[in-house]
Amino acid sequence: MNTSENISPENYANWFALYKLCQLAKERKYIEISSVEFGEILGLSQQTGSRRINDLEQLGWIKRKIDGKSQKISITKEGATIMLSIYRELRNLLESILIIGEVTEGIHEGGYYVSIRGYFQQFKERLGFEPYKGTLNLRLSDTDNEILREKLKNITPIIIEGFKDLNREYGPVKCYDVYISRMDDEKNKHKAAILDIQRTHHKENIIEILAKPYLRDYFNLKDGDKLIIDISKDKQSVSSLS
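Let me see this chain alone, in the form predicted on its own.
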């Protein structure tokens, strides 16, 4: 059976039905569910719920054992392969979506952390550049913020270790390699890093960007200008002043 043919638009309804069954099954070998119950889960009639189950069985995505009025349904290897294919398609789509940040005035919190000697030395050693002692603050939309956070889950952060001095204890900080560019000059990408401070007074949708130059001057930025945040693996024709 050709997997690519089965993730065609003609099978959209069947994808969703399979997805709902997988949600119900999770780690169980099978689920026991009636056509009425499945129709309700899909927000459809009992007849349509029954038809979806029949279609999935004919496609080979599920196996069904009927015992009187009940039926036991299990996801087949082919069904699991289809779900994996859909996951890969969605992941590739997610990775291709541009994340846009709007330049905004900060509260100088990032600059404070960057200037602390115990952090600054580690930034130089682990990020591959000596950062400007300040950060560029970018405001993300709710959607862009959710996409960014989802992408970062799949990236190993650069850990800046915590330390103590005579006055206080400083916790660890996570950083993520990124490249940023103006929306009107996407090819001129510059290496930078997201500074992910756990204890921050910023609102959730504000991120702080570390880089070697003063980015407002480098990109000729003013509040309200928009930058592309690129965390993809392919970094071609990148500007680097490190």
Contents of the next structure:
There are 2 protein chains.
Amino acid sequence: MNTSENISPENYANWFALYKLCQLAKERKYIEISSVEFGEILGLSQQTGSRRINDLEQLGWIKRKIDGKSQKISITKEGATIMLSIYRELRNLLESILIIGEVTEGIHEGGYYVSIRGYFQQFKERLGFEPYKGTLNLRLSDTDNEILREKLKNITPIIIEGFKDLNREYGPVKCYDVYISRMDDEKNKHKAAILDIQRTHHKENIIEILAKPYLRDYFNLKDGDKLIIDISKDKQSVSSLS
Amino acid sequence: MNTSENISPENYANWFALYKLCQLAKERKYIEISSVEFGEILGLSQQTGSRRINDLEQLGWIKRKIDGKSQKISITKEGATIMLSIYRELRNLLESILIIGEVTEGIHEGGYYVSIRGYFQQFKERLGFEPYKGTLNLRLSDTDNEILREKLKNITPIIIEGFKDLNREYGPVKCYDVYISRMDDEKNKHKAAILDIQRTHHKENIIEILAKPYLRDYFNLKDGDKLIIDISKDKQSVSSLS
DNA sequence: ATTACTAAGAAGCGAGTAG
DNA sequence: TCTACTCGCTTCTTAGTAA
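The form predicted on its own done, now the form predicted in complex with the DNA:
Complete assembly follows, chain above in first position.
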């Protein structure tokens, strides 16, 4: 089943009606609603409310029993499939228009950096949080990586200064403020930072994320899970427009 | 931000237009499209294509650069947020209108049953597949459990007959054909069976799933992950209508 | 080529009302 | 009360065309 066939100009009014009915179905069993009430929910008249319910029934997206005064509505398997396919299509689209990183087992180099005393103190002061002594490694697609790098160019990084100790010299490190979140959970949008280490040894598009909590636990992650990386410059476009 | 405010009757035409633009954005960088082409994609005229793009720009959902002949369009953060919030809202709705089970560590009783020789041979023959010798335990919400039980009543179960051996007597077991899938992956819809063991010791709404592969690996699951349980009687409604 | 204006035409909505 | 019909009116779309 092709999603584009399901929502097309002729019936996105119906799709919206189904969406609203599903919201009502949250409270479950079946939906008992009059055309007046449904019209109000749609922000339209009783007549249109009635028409929409008719149309949805015709489309086979809902079933109903009219019982004199009241009508009982339920979502059919077809209706649910429509919703599910739109959901899935949206998920695919979002993976294209957002920068998504895939949790991966890293080489813990970032973690090593964080632990170094001379850096750690600076991270604490300049990032605005005391970072967990380890990084979360996220693998980006080529395109996402490209876009991310381009975006980062337009952002002034937080500079962690280099220093020397008895043994060796430590170079400066750049960080970038970001927000990290799961695709399916809007409440947990966590402040974090991209740790920009110039790396020679993995060509792969892996970025390292610093945050106060241990992110794998905080977001309940396993390898392969996907996170949204949000470089919150509000008015910016998400797909790059050079 | 409230999703219901984002898609309302006045602007779902715009929402749909944004959705279509995002599909185009899949191919990335920026979208370079004429109003004629966009009209065609919408199934509408050039004029409307042009108007939609204008409207979307007005809403701040897209940015564009008109460059003589061609215009380059990109999705703004606001636009992406709209899409993301609809995605999330849909996810919530789907969790209400579909039967969703949460992966949980079971007591492995089902697994014990499967392994028993007298049962195993029957499972193999009657389910149409050779089950993995263990079950996946899914916890249901009270409502989902109620609805599932009600649905199962209307389905003729696969009966696995009881038998005796030297030590004890084994009772009959009922199974129900289902399809199991992740919410985010339409390709992997796997044939499985609910193993209906009358259980006294967990009051919790846990069902046990039989399938050929080890489902935790097959779907890459961890505890708490959610699966759709699809009792595929096609013309049936998903929300119960008695 | 494009985008986008205006005016005519089509589609959709709601008032009135029947069943 | 309900749902849902017809019909007038409003809104949106398209044709023609300018920039």
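Numbering follows the first chain given and starts at 1. In this text, rigid core is short for the largest set of C-alphas that superpose within 1.5 Å between two forms. Just so it is clear, the model here is predicted, and its values are computed rather than measured.
**Q** Could you check, with the core superposed, whether the Cα atom of Lys174 shifts 2 Å or more between the two forms?
**A** Moves: no, less than 2 Å.
**Q** Once the two forms are fit on the core, has Lys63 moved its CA by at least 2 Å between the two forms?
**A** Yes, its C-alpha moves 2 Å or more.
**Q** Core-aligned, does Leu136 move its Cα 2 Å or more between the two forms?
**A** No; Leu136 is a residue whose C-alpha shifts by less than 2 Å between the two forms when the cores are overlaid.
**Q** Superposing on the core, what C-alpha displacement does Ile82 show between the two forms, in angstrom?
**A** Core-aligned C-alpha shift comes out at 41.2 Å.
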